[in-house]
Every structure is written in C-alpha cells, then in structure tokens.
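What follows is one chain in structure tokens, specifically the form predicted on its own.
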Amino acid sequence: MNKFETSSYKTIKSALVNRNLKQALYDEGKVIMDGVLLTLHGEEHRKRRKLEHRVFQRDFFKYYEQELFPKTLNETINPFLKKGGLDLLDFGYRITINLTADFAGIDRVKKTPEETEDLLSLVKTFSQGATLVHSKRPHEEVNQEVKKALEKFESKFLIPSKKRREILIEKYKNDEIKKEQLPRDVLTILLLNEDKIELSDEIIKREIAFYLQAGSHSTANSMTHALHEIYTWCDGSHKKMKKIKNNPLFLQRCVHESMRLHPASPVAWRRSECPVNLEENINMEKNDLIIMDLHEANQDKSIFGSDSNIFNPNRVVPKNQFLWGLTFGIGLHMCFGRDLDGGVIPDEKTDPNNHQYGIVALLVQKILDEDGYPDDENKPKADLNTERSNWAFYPIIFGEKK
C-alpha cells in the first residue's frame, strides 16, 4: 500500500468528487463510525443519503433557524448572562446539543439540566471516538469509553425515542394520523425506512450517535474559532466591532472566513477502490491512501490572495469558489449540515431581514450583541488531547469593556 499526501486545492477538489476514492479518515473510529453515512461508499452511500435527505431540506433549516432556534438560544444563554460570563466551548455544546438532538430524533423527556448534562457527556465521548485518528490519548482506552457511552445512550435515550416513534409510525400506517404529524428527524426516517434499505439496530444506533456528535462538536468549535478571529481582528477597535455587530451579512462573511481557516476536519483521507490518476503525478493503485491537507489547501494564494493565511473578512474570491474553501467538502460527501451551520451565501438581491445566516453566525451575533468579550484574567486554553487546533476552554465575560 502506498501513501500519498497533498495540499493542492485543485488536486483535493478532484479527489473529493472521484467516486473511486473511499472515505478512510474514520477507519480507526469504527466503534462509533462503522456503517454510518459518512463512511459508506458507492451504492450503499447513495441509498442512505437519498433516504436521510428527506430531513435535510433547506425549508427545514430556514424554519428551524428563524422560528425555533431563537427561543432555545435565549433559554440557554440567559442563566449565563445573569452569571456574567461563560465558556464558549461549553455554551456551544449546550446550545447545539438541543439542536442536534431535535433533528437526529432523540427525545429529552425530563427537560432538566441534569438530563441535558448527561446527554452532553455521552456526545463528547462520541466525538473523541469519531476523531480517534487525531487523539493523543491511548486509542483502546478511548474505544472502551465509547462502547460504554453507546450502551448508556441506547438504554437511556435511544430506546425510549424509538418506542415513541414506532407507535406514531404504526398509527400512520393504520391511517390514524397523517404523515405530516410524524416527527421530522433522522430517527423517524430510518425507522419508517420507505426505501427498504438494510438497517440493523446497531447501524441505527451508531448513525444517530454520529449525528449528535458531528453536529454539536463542529458547531461549538466553529463558533469559538469565529469569535476568536473577530476579537483578534478588531483588536479593541470600536469601529470594526460596530461594523460587525450592525451588519449581519458582514458578520456572516466573518464566520465563513473563519471556517476557511479552521475546517472542522483539517484533513481528508481517501482510499482507492481501483487505480486512480490525479493531478501532480499522483498515480494510485488499489488500496492506496491519499491524505489531503484541507487546512493548507484553504490557504491557496492563487485563490484566496497573498494574505490567505490570515483572517480577512473583506476578502474577495473568484465567483466559482466558496469563501469557506473546502471546509464543508464537495461532491457526494459534502456535509449535510452546511446550510444549517454556514447558512446560505447572499447575493446582491439578498434581503438581510429574510436571510438564512446559519447557526454559527446567529451564535456569534448573540454573543457580540450581549457585549461578550474575552476574560483578560482567565486566558483561553488549547485542547492538548488532539492534533486538531481546537480550544479546550475559552472564557468570556459580558458587559461593555472598559
């Protein structure tokens, strides 16, 4: 087996849309990632994606963002506003755990802080298992923790959620309720299984666990990175901060620029199903591995300019390129949550009052509107348990800075 490495934007784009290259980044995290949508390939992937896409329509994201999310956001942040501060990572997980649980299909029956804390703890363990390839902890130790977390998740959250949906699905099949009355989430779609694809209980368990960790982990980190870049760029300038706070479309650009610099996964791995020839004389035989550096590719000077390695929300990119670069992927494995996290790219006809900004931009806007700024006496800390450039702790305080 040969191993190739590349940071070429052009080569990576070509590889990501090549159907003869299979996802390989999560092979070490099989305890939670085996058989989930992200790791499937070929016809299996096409069928699962087609089935689950019924949930991820743009109208659902827009409805969630504009109708449901504001209430959840205010409920979650209010206790921290009274307290006078929060840790961005902790807050990001708390707000997104409700979001991801809703569209994944996990009920929170008790609606208590303790119940949320319990689910949050499990999901953070799932995240460690999914990103095992970059973990600096003993891998077997992490795998054992993930197995225990999956067992607890199944008994405490998944089984009750499945039972409620199975009763509703039975009522729908007996014409007692209309299809529109079924929950609109991934678990319901998988249980209904209208396409009759092969789905075991184990596959469903891992798929729902994967959605929970992917949604909350990436959103919490994206929000924290975006705020850090904004604070650094403003560097105490009230003029710059005012422009960001008072112009939501520009704030969204700030978020997209940060997403370019901090892709949720800094690399993408693919394994060849047959001989594949890519640019730059990369000639792969069957079972060869290619490691693609998305972090470096997103700083390609020919696309993003001579200052591509720094945060510049005024950046202009070619019309056929996204400001966030390859962060959400492209092709069949493009991230389902792209519009949910990043929103819709505006154009000259966009009405700022009726635009889908994305959850990350809404979170950043809320923090800034409440005059949140870094706590100078309590510095943020990097996450030393992973090779990924994530924060472990990022404290902020509220109230206008003196």
The other form holds:
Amino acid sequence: MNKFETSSYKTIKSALVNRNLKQALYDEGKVIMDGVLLTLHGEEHRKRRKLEHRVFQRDFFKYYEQELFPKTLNETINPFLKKGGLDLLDFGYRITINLTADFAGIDRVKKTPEETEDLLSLVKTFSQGATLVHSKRPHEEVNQEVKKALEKFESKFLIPSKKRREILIEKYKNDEIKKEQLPRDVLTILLLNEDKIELSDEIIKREIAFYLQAGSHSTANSMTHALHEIYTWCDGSHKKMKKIKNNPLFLQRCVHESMRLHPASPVAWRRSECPVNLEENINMEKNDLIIMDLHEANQDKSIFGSDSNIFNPNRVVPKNQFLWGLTFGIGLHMCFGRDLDGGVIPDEKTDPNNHQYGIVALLVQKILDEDGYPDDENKPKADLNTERSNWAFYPIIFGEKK
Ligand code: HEM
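Cool, the form predicted on its own is there; where's the form predicted in complex with protoporphyrin IX containing FE (HEM)?
Next comes the full complex, this chain leading.
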C-alpha cells in the first residue's frame, strides 16, 4: 500500500469528486463511524444521502435561522450575560447541541440544564471517537468510553425520541395527521424510510450519534476561531470593530475568511478502489491512500493571493471559488450543514434584512453585540489532546472594552 500526500488545491478538488476514491479518515473511529453517511461509498452512499437530503433544504435553514434559532440563542446566552462572561467553547457546544439535536431528531424532554449537560458530555465523547485518528490519547481507552456513551445515549435519548416519532408516523400513515406535522429531522426520515433502503437499529443509532457530533464540534470551533481572528484583526481598533458589528454582510465575510484558515477537518483521507491517476503525478494503485491537506490548500496563493496565510476579510477570490475554500469539502461528501452554518453567499441583489447569514455568523454577531471581549486576566488555551489546532478554552467577558 502506497501513501500519497498532497496540498494542491486543484488535485484535492479532483480527488474529492472522484468516485473511485473512498472515505478513509474514519477507519480508526469505527466504533462510532462504521456505516454512517460520511463513511459510506458508491450506491449505498448515494441512496442514504438522497434520503437524508430531505432534511437539509435551504428554505428550512432560513426558517430555522430566522424563526427557531434566535430563541435558543437567547435562552442559552442569558444566564452567561448575567454572570458577565463565558468560555466560548463551552457556550459553543451548549448552543450547537440544541442545533444538532434538532436536525438529528433527538428530543430534550425535560428541558433542564442537567439534561443538556448529559447530552453534551455524550456528544463530546462521540466527537473524540470520530476523530480518533488525530487523538493523542490511548485509542482503546477512547473506544471504551465511546461504547459506554452509545449505550447511555440509546436508553436515555434515542429510544424515547424514536417512540415519539413512531407514534406520529403511525398517525400519519392512518391519515390522522399531515406529513408537514411530522418532525423535520434525520431520525424521522430514517424511521419513515420512504426509499426503503437497508437500515438496522444499530446503523440508525450510530447515524444519529454521528449527526450530533458532526455539526456541534465543527460549529463550536468555527465560532471560536472566527472571534479570535476578529479580535486579533481589530487589535483594539473601535473603528474596525464598529465596521464588523454594524455590517452583518461584512461580518459574514469575516466568518468565511476564518473558516478558510481553520477548516474543522484539516485533512481529508481517501483510499483508491482501483488504479487512479490524479494530477501532479499521483498514480495510485488499488488500496493506496491519499492524504489531502485542506489547511494548506486553503492557503494556495494562486487562488487566495499572496497574503493567503493571514486573515484578510477584504480578500477577493476568483468568481468560481468560495472564500472558505475547501472547508466544507466538495463533491461526493460535501457537507450537509454548509448553508446552515455558512449561510448563503450574498450578491448584488441581496437584501441584508432578509439574508441567510448562517449560524456561525449569528453567534459571532451576538457575542460582539453583547460587547464580548477576551478576558485579559484569563488567557485562552490551545487543545493539546488533539493534533487539530483547536482551542480548549477561550474565556471572554461582557462589557465595553476600555
Ligand atoms: C462550520 C461547520 C462545519 C464544517 C466546517 C463542516 C465540514 C464538513 C466537511 C469538510 C465534510 C466532508 C468531509 C469529507 O469530505 O471527508 C462534512 C460532511 C458532512 N457534514 Fe459538515 N461541517 C460543518 C457543520 C455541519 C453541520 C452543522 C451539520 C449538520 C447539522 C453537518 C453535517 C455533515 C454531514 C451529514 C456530512 C456528511 C456528508 C456525506 O458524507 O455525504 N456539518 N462537513
């Protein structure tokens, strides 16, 4: 087996759309990732993606962002506003657990802080299990924790959520309620299984657990990176901060620029199903591995300019490129949460009052509107448990910076 590495933007783009290259990044994380959408290939992947895509539509994202999310956001942030500060990672996870649970289809019946805390700790364990390949902890230890967490998740959250949906689906099938009255989430779609694809209870369990962690880990980290880049770029300048706060379209650009510099998954791995020739003399035999450095590719000077390694929200990119580069992936496994978290890219016709900004931009806007600034007495800390460059702890305090 040969191993190839590339950081060429062009090569990575062609690899990510190549049907003969199979997902390989999560082979280590099988306990949670075996058989979930992100690890499927070929026909099986196409069918599952088609079925689940029913949940991930732009009209629903807009409704979610404008109607449902502000309420969750206010409920979650209010206790911290009273306290005068928060840790961005902790807050990010608290808020996004509600978001991913809504999309995955996990009910929080009691609606107590303890219940959220419980779900949160399970999801953090799932997240460690999924990204095991980058974990510096003993892998067997993590896997044991993931197995226990899956069992607890099943009895405490999944079974009650399933039961409620099964009753509603029965009512729908008996014409007692309309389809629109069913919850709009992945669990309902899987239980309804209109395409009659093969799905076992074990697969549904891992799929829903995967959804919970896929969205929350990346959203919480994206928000924290974006705020860090903004604070650093403003460097105490009230003028720059005002520009960001008062111009939500510019703030959205800041978020996309930060996403480019900090892709949630810094690499993508694929294994060849047959001989594959990519550009730049990468000639793969069957079962060869290619490791693609998305972090590096997102700084390709020929696309993002000579200052591609720094945060520059005024950056102009060629028409056919995204400012966030390859951060949401492209091609076969392109992220389902892209428009939900990143929003829609504005154009000349965009009305700023009715634009879909994306959840990450909304979170950043809220923190800045509440005058959240890094706590000078309590410095942020990098996450040393992973090779991924994330923050472990990023305290901020509310109130006008002197
Ligand atoms: C800033 C936030 C996010 C980032 C940077 C991100 C990034 C990514 C990337 C890079 C992939 C493709 C991986 C590959 O090609 O190997 C992916 C796939 C996926 N993402 Fe996201 N993601 C984010 C948020 C979300 C959210 C909020 C959800 C769901 C609510 C989500 C659901 C998914 C799913 C289901 C896939 C698998 C698609 C498939 O395999 O066909 N993501 N994401």
